[in-house]
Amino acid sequence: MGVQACGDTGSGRLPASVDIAQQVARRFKTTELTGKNILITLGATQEPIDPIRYISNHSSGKMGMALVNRCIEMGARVTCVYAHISTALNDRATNIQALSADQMHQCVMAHIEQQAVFIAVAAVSDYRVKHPVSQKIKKSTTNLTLTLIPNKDILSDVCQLNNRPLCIGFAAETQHTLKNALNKLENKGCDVIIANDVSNAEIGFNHEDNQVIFISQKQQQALAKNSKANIADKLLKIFIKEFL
C-alpha cells in the first residue's frame, strides 16, 4: 500500500529497493556457484514389464534433492531430471520427470551442452525387459522369464561428450565399496565418484542420513554419517575448491 507513480494510493506500488535486494538475498545462501548452470538426475527409474510392473529398486531421490537444494543456494541454475523419488520438489529448479533408464538418457543428452557441472546421483537401472507387455500377465502355474538387456550408460556417455561438463557420479555398492568406486572412476572417465556404502541399514536408500567418500584422481576423502543436507554441503565445498 502507498503513494503509486501515477499519484494514486492503494495496493500495487512497487517495494522499497532494500526490501526487494533483501528478498533476493533470502534465495541464497552463497555465492560459490553463481552463474553455474548444472544438470542432476535423481530418483529410482522403472523399467516397466507390462503395465502394472516394473523393476527399480530403493532410491528415495533424497540425496540427490539435497544436492539440489544446496546447488540452488550456492547461486547455481539447476536442472533436476528426476524418476521415482519420495521426497518434495524445488520449484525453483527446472524440474523434468523421466522415469524409465532410456527417457532419463534421452533428456540429460537433449540438456547437457548448456552445463558446467553434471551430477549424476539417480539410481538407473543396468538393465530393462527386452519386451515388455501392452497387457497385464496373468499369473499362471509355470515360470516366467523375462528377457533383460543393457541400458545406456547416461554417466559414461555424458563423460565421452567433447567438450563435456565437469562430471560427478554416484556408486552405491553392498561390497568392496572403495574398490568398486576407484573402478567406476576409471571406467566412467568422470571428475569425481561419491561413494556410500548402501548395505548399511542406517544410512543410504530412503534414510535421512548418509555417509560417504569423495573421490578423485587427486584425493580421497570420507565424510562421516551426517544428514544428507549437510553431507550435499560438504561434498559441493570440497568439489569446489578442486575444481573451480
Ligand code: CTP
The other form holds:
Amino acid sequence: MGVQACGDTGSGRLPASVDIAQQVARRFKTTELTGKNILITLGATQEPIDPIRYISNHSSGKMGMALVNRCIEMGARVTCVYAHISTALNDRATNIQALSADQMHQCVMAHIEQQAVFIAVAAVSDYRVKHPVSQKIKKSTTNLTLTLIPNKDILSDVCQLNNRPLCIGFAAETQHTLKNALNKLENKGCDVIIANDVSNAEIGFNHEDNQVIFISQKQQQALAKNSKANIADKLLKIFIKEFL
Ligand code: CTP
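Based on the form predicted alone presented above, generate the structure block for the form predicted together with the ligand.
Now the complete complex, all chains and molecules, led by this one.
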C-alpha cells in the first residue's frame, strides 16, 4: 500500500529495494556454496520393455532431493536431473527430467561443463532392454526372454572428463558395504563415495531416514541414522571442509 509511481495511492506498490534484498537473503540460510554450480542426479531410472512396462528399482529420489534442497539453502545454483521420483521438486533448482539411463547420461554430459560439483545419487539401471518394442507384448503360455545390454556408467564417464568437477557418488549396497564402497571409489575414480546399506529396512530406499559413511581418500566418517535432510547437511559440511 502507498503512493505508486503513477501518482495513485493503493495496493500494488513495489516494496523498497532494501526489503526485497532482505527477503531474498532470507531464502539462503548460509553462504558456503554461494557461486557454485552443482549438478545432482536422483531417482530411479526406467528402462522401457514395451509402451506399458519398464525395468526400474525402489529409489524414491528423497536423498537426492534433500541434497538439492540443502545445496540451494547453502547458496548453490543447482541443476537437478531426475528420473522417476516420489518426492516434490524444488522450484529453485533447474529441473530436467531424464527417465532412462541413456537419457540421463546425455543430459548430464550436456550440462556438466559449467559444474563445480557433480553428485550422483540416482539409482541408474546397469542394463537396458536390447530391443524395446513399440506395441504392448501380449500374454502367452511360453517363456519370454528379454536380452539386456549394459548401460554407460554416468559417474565413471564424468570422472574421466578433462577439467572434471569434484565428483561424489553413492554406493547402494546390500552386503560388504564398506568394502564394496571402497572399490567403487577406486574403480569410478570419484573424490567421495557415500556408502549406503540399502538392505536395512529402516533406512535407505524410499525411507525418510538414512545412515551412511562418507569416504574419501583422506577420511571415513560414519553418520548415525538421521533424517535425510540432516544427513544431507552433514555430508555437505564434511565435503566442503575437505574439498572447498
Ligand atoms: N551410477 C551411474 N551410472 C550408472 C550406474 C551407477 O552414474 N550406469 C552411479 C550412481 O548414481 C551412484 C554410483 O554410480 O552414484 C554407484 O551406483 P550403484 O548402483 O551403487 O553401483 P553400480 O556402479 O551400479 O555397481 P553395482 O550395481 O555392481 O553395485
